[in-house]
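One chain is shown next in structure tokens, namely the form predicted on its own.
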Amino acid sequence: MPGWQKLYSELKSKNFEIISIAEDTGGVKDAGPPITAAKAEYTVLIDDTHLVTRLYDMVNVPTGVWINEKGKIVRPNEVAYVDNRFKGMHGVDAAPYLDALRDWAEKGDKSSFVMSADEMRARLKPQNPDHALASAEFALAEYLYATGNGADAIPHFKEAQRLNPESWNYKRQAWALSNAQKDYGTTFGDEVKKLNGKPYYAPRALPNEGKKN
């Protein structure tokens, strides 16, 4: 959050706003303390039902979506790091994305990073029916967990993961709410190792990607 605060301070005078949403079933209890400690000047919300994940079909964090002043999406879901502290794990360089944001804040719809209608159609494909079922299973699991039935939630968390294996959001949240090794036979670290060099995030489509180290 300090990194995003720094960027916000740099760009807020250019009609640039950040809405940060913490996707956390634990709600204010889990997500609240770090948010309060950060003292961010931009808007920070907590989504304890993962509504944003479902509506935007997000499968990982941090994910960024660009929305212009008319409420139109001009860049859909993509990985959005503000620094390189975890680059050793995922290989994603933050610099090209931040440079793109600066260009958009400066030029608006004339920015080369704003996608055309054809590009948006190519990126925004119809949702996989299995992913819709996964969303329902995950929502049921969250409800069971929130009502004190954590053990009953586990089969539904597992089914959500099976139906949408691409969603690291489903995996991480489920594992965080129980003993991952005991209940799921794995851990976050184990699953990352299984990637064996495969990308942890879907590739971005930034014109300046790869120009900075």
Contents of the next structure:
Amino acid sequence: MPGWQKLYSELKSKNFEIISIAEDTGGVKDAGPPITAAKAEYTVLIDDTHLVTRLYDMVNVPTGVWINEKGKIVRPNEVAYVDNRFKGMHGVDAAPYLDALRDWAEKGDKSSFVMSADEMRARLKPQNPDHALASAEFALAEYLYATGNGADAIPHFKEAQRLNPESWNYKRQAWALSNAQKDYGTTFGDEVKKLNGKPYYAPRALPNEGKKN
Amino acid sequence: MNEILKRMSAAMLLAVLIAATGPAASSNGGRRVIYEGVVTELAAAEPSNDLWVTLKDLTRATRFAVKPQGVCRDELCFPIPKDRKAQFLVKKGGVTWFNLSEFARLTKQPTAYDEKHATWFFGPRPGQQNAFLSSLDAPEFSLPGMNGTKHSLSDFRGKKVFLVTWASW
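Form predicted on its own done; form predicted together with its partner chain now:
Everything in the complex follows now, all chains and molecules, and the chain you saw is the first one.
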């Protein structure tokens, strides 16, 4: 988060806002300490029902979406790292994305990083029915967890993971609320190893970077 | 949307209090439905994997009502297929029951069910979930910050907004 604060300080005079959203079923208990430590000046919100994950059909964090002055999406979901701390794991370089944000803050809808409606409609797909079911299972699991029935939530978290295997949010959130090895027979580290070189994020292709990733 | 979220938070808090202070309603045979984020405790019914609700509970939980032209809420109406009426509506001992699970299948609404807790969750219909794909309007939400104050995406209209998710996990 210090990285986003730096970018915010640089760009806030350009009618540019950052809304940072913690996708944390545990709410303030889990997301609170990093938020307090960050002392961010931009808006930081806590989403304890993964509402934004569902509304925007996201599968991972960090995911960035660009929304223009009229409330229209101008760049949909894509991986949005602020620095290269975890580059060794996922191979995504942060710099081209930060430069793209600077360009957009400066030029608005005239930025070459803003997508046309046609480009976006080609990229955005109606939610897969299995993923819609996964979302319902995940929400039911969250409700059971929030009402003190964490053990009974596990089968529903597992069903959400089965129905939407692309969602790292469903996997990692559920594992984090449990003893992953005991309750799910796996861990994040094991699952990343299983990828065996396959990308952890959907490949990103910004106009200012090659198609290598 | 704001209102729904407020109601959801209050209902969740209530549910937490119930869980903390005594047995959950479900262990007494109570049933509950979570519909568009709103938790509603329902009148008892015979055990069934499908969720049968009284017409009163239908409207309490979903704001839909059974009318001659179909199952309606505001301007929205879903006609009940004539040859399948019995799958939606059953009269028993003077009470009319409506099958909310069958209605969800008709409207392709995703559903999850937990038998032990007699809890049904109904997610958004595809038309609701996918509406933004044609308008490209960023889906609206209202969420609290650390001090509990809610902020809505629409509060930032007129600015470029970079929305970015993260998590503690």
